[in-house]
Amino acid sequence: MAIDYKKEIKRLKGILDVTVVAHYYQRDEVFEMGDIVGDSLELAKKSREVDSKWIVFCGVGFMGQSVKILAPHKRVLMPKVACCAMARMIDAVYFDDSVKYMEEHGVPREAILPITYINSDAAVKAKVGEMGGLVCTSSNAFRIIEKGLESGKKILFVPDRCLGQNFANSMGLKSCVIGEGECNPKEADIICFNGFCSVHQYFTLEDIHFYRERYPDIKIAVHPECDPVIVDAADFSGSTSQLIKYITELDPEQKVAVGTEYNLVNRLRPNNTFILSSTKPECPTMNETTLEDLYLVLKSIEEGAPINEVLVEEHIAYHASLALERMMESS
């Protein structure tokens, strides 16, 4: 007899004292199933502020980290332990590779404000948290740059170029990426790691262009981790909760045109919304969880043999954790 998981699901949560977390990217029916939902900023807050003794976190891998580190106390599973590839992109080894560089183009380490955003792995938040850098997502971004300029020092900003890009083009700062064209750290103020989301590449002029000639007064709306092109072209960028906001306050009539996962923008308000993009951008690793993987890793617990325990390095735990306090205290 085949197992309704849903239910299933529902019996498991109601007996057992944990709390599951979902991220906006997950699919509609894992999503349905969070007690807490939101988007990394969010989730971070959140998680550590439950009084569970267990986090089921639905998302990848560097957001079940986050939440160990800021609440080393819980126990913290992942139904799917999926590796976003843009934390992937970034280990510890290219990042002492990055300061190296920087040391090489004449700016010494003592001159360099390390800030990672978020998708990246506890060992290069270690890294940063060493060095007296920070941590950022889209949402805070800003607000952090802001605070790590009050330094003085030249911001190293790892590992995705189009939100360090696109942040210093909305303040004014000069930018310039590691290992594309000439990157004269000196003359810049944010010196960004050459990664991406390969999601939000999906974005591009044609389909702006394509929207806007058909719908004269159509919203294009898009995140941040999308190329600065795409940014330059939009009525707004923001994170996803950002982007929620602005969008369902528009009027329903308004058309808009979103660029960011679709499953996010999929669940938005029915009418008058757009996916930005000819090519469905769905997040691979973000989808891999599935209902069964959520009630495996629920009935672990029930059973006593919790699967997919997410555990952090002593040393490393204790300098990541300094990266990502320093960024709750800011934001």
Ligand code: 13P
Given for the second form:
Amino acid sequence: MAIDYKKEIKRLKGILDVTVVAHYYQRDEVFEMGDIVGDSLELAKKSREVDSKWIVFCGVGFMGQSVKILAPHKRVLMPKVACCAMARMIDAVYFDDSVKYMEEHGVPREAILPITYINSDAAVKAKVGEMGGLVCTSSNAFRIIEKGLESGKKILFVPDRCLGQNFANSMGLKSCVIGEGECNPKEADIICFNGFCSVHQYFTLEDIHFYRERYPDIKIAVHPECDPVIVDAADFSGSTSQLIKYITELDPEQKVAVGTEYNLVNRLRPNNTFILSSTKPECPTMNETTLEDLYLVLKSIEEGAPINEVLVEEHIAYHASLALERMMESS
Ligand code: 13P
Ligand code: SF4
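Can you now output the form predicted in complex with the named molecule? The one shown was the form predicted alone.
Full complex below, order starting with the chain above.
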């Protein structure tokens, strides 16, 4: 007989010392099983605060890793160890190359303050931590960059060039992207690594024009991982939680087109809500996790043979935790 995954997951959650954590981009049926849901910052904060021994994290690799680093005594498992494509764009070697680029262009190492978006591997966070830098998420980037600027240093922002440029623009700062046109680190405040989220590149100015022409009063709300021209042309930009808050507080008759992953957009509001793209903005890695995967990982705890445990090498975890804790203190 086929297993009723929902029923089994609920049974296992009832008998195990476990918290199931789910990001907003998860499939609906997986998301519904979450005891804790939220954006990256909320998930990192809340996961370390709960007192269960086991955390089962439905999201992408850097999220599970961050919880393990912030709460090393917890056992963190992931139904699918899926890696965010943007996080994959930078590793420790590319990070060192970026620092070298700045040095070769007249900015000494001591004058560089690195900030990494949380969408990065622990090894990159460790490099950032070693240099006195911080982690940020899309919900606290403004505050973290402000904090970073207090050092009087040039900010090296990795890996998301869009997030770096968008916050630089909103703060009236000068930015440039390494490898894209002229990037003179001496003349910019924020020097960005050339990474991006392919899902958030789906949204174009044509999409915005299409909706504005059809519905002149429509609001456009996007995630700051979108290209700066999109964020500039939008009415609102914010993290996944901030987008949800903005959209759910709109008048029910107010039309809105949303530029972020479709699982989040689909469950927002029954009417007057559109996906800001003719191509389905689906994050392949977030969508990898199925109910069956969640069931199997919970079952493995019950059977005393846990699978897909997140482990981070001690020296990497130590330095990465410095960068993560600096973010926690400042947000
Ligand atoms: P949030 O921190 O806004 O949830 O974003 C995570 C993410 O990966 C967006 O693509
Ligand atoms: Fe990574 Fe983009 Fe997916 Fe977010 S939507 S997890 S940044 S690939």
